[in-house]
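Next up: a single chain in structure tokens, the form predicted alone.
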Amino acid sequence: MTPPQPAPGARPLPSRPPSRAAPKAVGVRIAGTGSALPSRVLTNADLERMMDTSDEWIVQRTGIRTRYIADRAKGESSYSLSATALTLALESAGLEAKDLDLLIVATMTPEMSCPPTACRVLEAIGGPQAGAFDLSGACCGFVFGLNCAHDLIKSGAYRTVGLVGCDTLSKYMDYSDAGRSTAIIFGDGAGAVVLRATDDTDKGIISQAMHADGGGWKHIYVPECDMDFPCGVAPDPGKLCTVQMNGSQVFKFAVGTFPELIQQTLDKAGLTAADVDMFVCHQSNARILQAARERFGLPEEKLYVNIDRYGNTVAASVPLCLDELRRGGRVRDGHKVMFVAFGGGLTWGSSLWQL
């Protein structure tokens, strides 16, 4: 058929732009891994001479004896620790500063409103004129940054991405009797993971979930005004710039979310529980991990615990459990791995690896 032709004195028809070859299907794979913890130990019995509690108590509820505060004296922070972790990360995977093409800072006690803390730490390593962005998604951020930078990899955006979950909460914490519910739960610390593009197109995620609960914010929140309290609640001077947690609710929501969120992420992979090598989860609570494991029937080297030495360091929990495993040598390539966590917003998510 022939094409039509334009009228005489018409502006001549555009050509048809080239067809575009499709990008290249790729895998993504953890190339390397990092973690950093400040120099002050805070023990269940420093605990005790600050405020009314107990190393029993502590642990019978949390499962927690120790976690390493920062010390801000000495230069340590989420800046900080995050660069540390991440020059480990790429030592790890045998690279260097200037092969990375972006970056994400998982945090929720970023070094300031501006910068983004991931500006910071590629300066602090000598790294390229690379994207650089924080995530905020508390305790779920880490694992909401492996799922959006395994995306960016695999949609041929980018080839070498390094990822930091990082939290110091200490500095929101009140340690004295009126903060005892939270202070003893929290800890502060950093780890991260270089991902990487690789022609073996098996390796990368499998599955994975992503959730929110605006409505349940109130659980728990950071206010630095009066306008930040819930309706209901009186504003507080005193409870400023501190988090602020119903911890019977967010122990409630946990406890029901977890198992099927693990379930959920089973069902999209069409894989049972005895697939998985390891569950590398949130570490929140003790009781909530022992839980789980009971639910599904894992022995207990399938799911990991370090909560009893770190307590809970929110976007950093997630990776101090993988750096800790990979070293031991617990997880490495072949393993289907699932990253689980919950936490403020409310939010809880997931992420299923064939490493």
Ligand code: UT7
Given for the second form:
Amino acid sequence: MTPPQPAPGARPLPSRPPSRAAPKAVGVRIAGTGSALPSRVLTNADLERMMDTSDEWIVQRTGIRTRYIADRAKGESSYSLSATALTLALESAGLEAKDLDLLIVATMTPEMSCPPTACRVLEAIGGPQAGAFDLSGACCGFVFGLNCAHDLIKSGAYRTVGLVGCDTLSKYMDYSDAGRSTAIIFGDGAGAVVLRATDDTDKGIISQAMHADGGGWKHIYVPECDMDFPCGVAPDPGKLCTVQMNGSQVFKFAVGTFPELIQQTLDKAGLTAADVDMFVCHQSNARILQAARERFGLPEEKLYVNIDRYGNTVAASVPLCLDELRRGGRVRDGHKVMFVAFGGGLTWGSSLWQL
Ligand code: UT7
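For comparison with the form predicted alone, please write out the form predicted in complex with the ligand.
Whole complex next, starting from this chain.
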């Protein structure tokens, strides 16, 4: 094809079209972390009073002893917990709200369907001029968000990105006998990170993965009307707006997929499990975490577990772990850290970082 020619008398076309200067190569660092929990603690003993269950059953099957539940009367909800976690993350990074270029809130329990929860969070932290949107990835939301935010910084489009993982699943729980297999697991919370561009190009993601099996959606879902029930499941008005989970199917999927995902992420990076300083995994069930630890022969201190205190906090579980580890000095600059999650969708994903 002949290139377009200038019209007679027009200025000749420049030999090369003017282009934006190539972005300077940058690395990405985790500049700060923060987390927030609601005020109400729900213990196994509390649940024993609400439904037919026992502390022994819950601890044996899940490893959970307590979880935190948002108290709406006190204004605790997805956006307010997110705002607290993000404020603490900014503080720990030595930054202010106005330094953010972009805010991503990973959640499956947005404050409302419109506006994005991220916009409410922006207002709550002082209304900086920044981009803001929500990311819906269920339990994988935060890890998917890490991969996206990292690559947006790497591209040169943004320098400072806030990422929050927040869920308040208590609003979709049935705290009666009918809901006992899910109500015992889930808790509310929020965790946040602030990611920043750095001149140290060694810092950032070494390898990552994001997967989904759409056919598995029916194993965890929240029906809002009759047509939301999967084929073969009779619509039940008592189940509307409550989490429906086929626990044993998800358990089997997780026990198989979790180690495979870790191995795949290591292989992509040309590393072994021994090269990784810390595995920060979605806290879904202590038995699933234990199986992964044994599969890779990891010592207890290399795969962090806090499910006993918080239960499964969905998109918040990975950043809640990270914040505790970072503040406790167990995750620091120079470490290699793998973030891993799986959950509703079905989805699974990882993000291996050089901090
Ligand atoms: O983050 C999202 C991803 N979600 C997960 O990773 C969840 C994965 N799944 C699990 O963690 C487990 O499947 C559960 C903890 C949900 C359930 O444990 P399980 O060992 O798979 O139990 P089950 O569903 O096979 O049920 C075993 C028995 C049943 O009684 P029968 O039919 O054997 O008489 C249940 O009715 O345990 C009963 N049961 C309970 N008993 C006391 C179910 N929930 C309870 C309960 N207390 N809360």
